[in-house]
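Consider the single chain below, provided in C-alpha cells and representing the form predicted alone.
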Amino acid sequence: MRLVASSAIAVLALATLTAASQTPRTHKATQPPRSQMVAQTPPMGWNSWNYFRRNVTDKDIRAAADAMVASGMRDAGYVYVNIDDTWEGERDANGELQSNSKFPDMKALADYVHSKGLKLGIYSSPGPKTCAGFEGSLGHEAQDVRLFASWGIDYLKYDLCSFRGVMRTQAPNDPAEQMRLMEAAFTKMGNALRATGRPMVYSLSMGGRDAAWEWAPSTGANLWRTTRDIQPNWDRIYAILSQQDGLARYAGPGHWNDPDMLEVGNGKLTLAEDRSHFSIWAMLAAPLLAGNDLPHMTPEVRDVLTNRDVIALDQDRLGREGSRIYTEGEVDVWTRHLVGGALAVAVLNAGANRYSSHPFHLNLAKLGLHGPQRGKDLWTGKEVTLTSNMPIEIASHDILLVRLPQPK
C-alpha cells in the first residue's frame, strides 16, 4: 500500500517510544517467545486487500468466511479471515478505537467467523495513521490490543506506514537511530500482544525494506514482509520470487519470511501462472493468504488453492524454506528439504515463450542426486521418474513440481 505522510507527531512518538527504544538492537534471528506457540507452520487464510482494497465491509468478511467453508478451503487448512486496512473509525474520549460504519459490530463479526471454525484477523500501524489514512495505534498500543483481544481477534497485521515519518522526525539524517526506533515500535506491539494472554499471529509489514528477516524475530513477530507489494501479473510475481534467494536460513517454525499475499485468481493471470505462483509460495514455506473473490472464484482457481499435495508441501513441519539451486536459460530449479528426508523439486519455465527455447535437461548432480529418482508430480498426481539429462518441456510460466519421498 502507498504510505501516508504524518504530521504533528514528534512529541507523541517520543513519549511512547523512549523506553522501548533503549532496547539494544540485535540482528540475531531468534524464534519468537514460545508462549505464543502460533504459526508453527506458515499461516493459511485469506486477506481482504488484494481484491477489495478500501471497499471491504462486514458483509464481505462474512461472505468470505462462508465461501472458505463451502469451497473446501477451510478443510484444506485455510483458517484466518483477515480484515486489512480501512475498518478503523475514530477514538472516543477515553482513547478507545471504534470501528467505522462498514464494521458496525466487530465482536459479532468475530463470533460469526469463529462459528464457522475459522479465525479473524485485523490490521493496524505503529504510526499515527494507517497506509490508507485511518487511525493507527501510536500511543495506544496496549489499549488497542486489549480491545482486539476482547473482540476475539486471532491475527494482527502491523503495517509500518506513517511511522516512517516518526522515524524521520525523531532522528533526521540518522539511519541507525531510525532503525532502532522502528524495531522498538514493533517490539512494543509484540510485548503488548503477549501481555493479553491471547495467542495472536503477529505479522510485520514494512514493504520488504530494512532487512527485517535479520531482526524481526526478536520483536516477537511470526512473519515479516520480504518485498514490496505484490501485483496480479507474472513479472511482479517472478521478481518477488527472485528476491527470496538467500533468505531460507531466516525461516522456521513460528517465524517465516513473507513474500506477500497470494494473487491466485486475480487480474489476468493464466492458470499456469496461478499454478506456478502457488507452487513457488509452497516451496518458500510462505504464508498462504489468498486474496481473491472467494464467493465467485472459478472451479479451476479453487482447485489450485485446495491442492492438498502442494499445501502439504507448504505446511511441512520441518519448516525449511526452499532454495534456488541453479538457473539455465529461462528455467529455474528449486529444491526444498522435507520431513523424513523427502525432497521437493520445482522446475519453473519463467520465460515468455510457449516452451523454453530448447528442451530443458535437468542436471540431477547439481541437486546432489544420483541415478533415477521416483516421485509424484503434485499437479497431475502421477508417479514420475526423473533421470539426469532427460528432456523436459514446460509451457511458458508453468512448473513441474515433484516430491521425492526417498531421494538418493
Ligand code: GLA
Second form
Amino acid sequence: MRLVASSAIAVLALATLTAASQTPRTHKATQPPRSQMVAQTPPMGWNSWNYFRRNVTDKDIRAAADAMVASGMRDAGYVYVNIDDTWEGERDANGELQSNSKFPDMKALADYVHSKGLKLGIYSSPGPKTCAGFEGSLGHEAQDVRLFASWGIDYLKYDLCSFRGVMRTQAPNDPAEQMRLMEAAFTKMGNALRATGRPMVYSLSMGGRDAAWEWAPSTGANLWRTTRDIQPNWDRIYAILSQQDGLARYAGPGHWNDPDMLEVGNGKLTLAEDRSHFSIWAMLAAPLLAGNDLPHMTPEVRDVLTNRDVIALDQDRLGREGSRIYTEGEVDVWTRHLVGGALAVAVLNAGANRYSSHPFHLNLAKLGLHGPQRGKDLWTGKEVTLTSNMPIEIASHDILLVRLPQPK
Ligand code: GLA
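Given the form predicted alone above, what does the protein look like in the form predicted in complex with the named molecule?
Every chain and every other molecule in the complex is listed next, the one we just looked at coming first.
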C-alpha cells in the first residue's frame, strides 16, 4: 500500500488561505474570440503518437474511438480522438493535401468518430515537412485548414518541426527575427482556423522551447507545449513536472500550459507512477490526452484514467493551475486552488524509497494553512482528516491527493 493507512495520515492542519499563497494572475485576456469557444477547461481525449508513433492507421483510430466509449472514458469526459503525425500524403495538382494509404477516407473517419459522440483531431506543421518528414502546411495554411474543416476536424496540433530551418534560413544569426517569424507562422494558422468559422482547438508544439507561454496566447493557441517530448519512464515524467514551476500564471480558461500527452499505461510505468503522473497533470490543469493502447489497457489503467474525482480536479472550472509549493527531501508538496474556495493538496514521493525510516510531516504553515482539515483522498475515495503532526508514509513514486472542500 502506498500509505500506512488513511487514518494514519489523519489530521494535517489546513487553514485559511493567505493572499500570499495565491498565485498572481498577470495574464491578460488577449485571446481572440475563436479560442474562447473551445477549451474552456483543459482538452481531454487521446492521441496516437505515444503508443503508435509512425504506425497509426485509420483502423487504429476507429478502435481507439470504440474503446473510448466501451471503457467509459467518453462518459468520464474524454472527447478528442487525435491523429498525430504520419497521416499525410502528397499534394495534388491543385495543392490539395491528400491523406496517405493508411487513411483512405478522412471524411468517413471523422463521420465515424462523430457518430460515437467524439471529436476528431489532426496534426500538421508550419514548415515544409512535419517532424516525421511528411508533408507540412507551409504556403498552404488556409487551404489545409479549409480541407480539415470540410472533413469535420475539431482539433489541430501544429508542430514547429522543419519551420526552424525556415527561420534559420530567412534570419541567419538573428534570434529576435527568428522568434518573430515563428510567432507569425503560428498566428497565420490561428487566423486561418478562425476564418473557417469551425470551432477547432489549436495546440502548439515546439518542443517546449522559446518560452511559448509568453507569446503563444496571442497567436490564438489554446495550449502550448512547455517541455520536450515525454517518455514512458519516471525520470522523464518527473523532469517535466519539475519544469512547470512559475508557469501557473499563464494558464486559464481557453489557454493552457501543455506538459505533453499522458503516458499512463505505457512503457514500464508502475501503477503508482501512473497515478502520480495523472494526479500531477490534474494539479497542473494540463490537457488530459491519453496515449496508451486503449483497446488493450488493463482494468487498473482504465481506473486511473477514469477516476472521476481526479478528472474533476483537472477540469475545475476556475481554471487555475496548481503549483509546487515546497520540497522536503524527495517529497514535493503541491496545491491547486479550486472553484468555491476548495483546495487540492498533493504530496508526491519522488524518491526511490518508501518514507518509513524518516516519515514525512506536512508543513501546513508553508501552505498558509492551520488546524485540522477534513477532505477526501481522491485515490481511496475515503474521508481523511489532515493534521501536521501525523506522519505520512508514501511508497516510492506514489502520491497522496486530497481535496479539501472547505479549507479553513
Ligand atoms: C514532435 C512532437 C511529438 C509528436 C512528433 C511527431 O516530436 O513533440 O509530440 O507529435 O513530433 O512527429
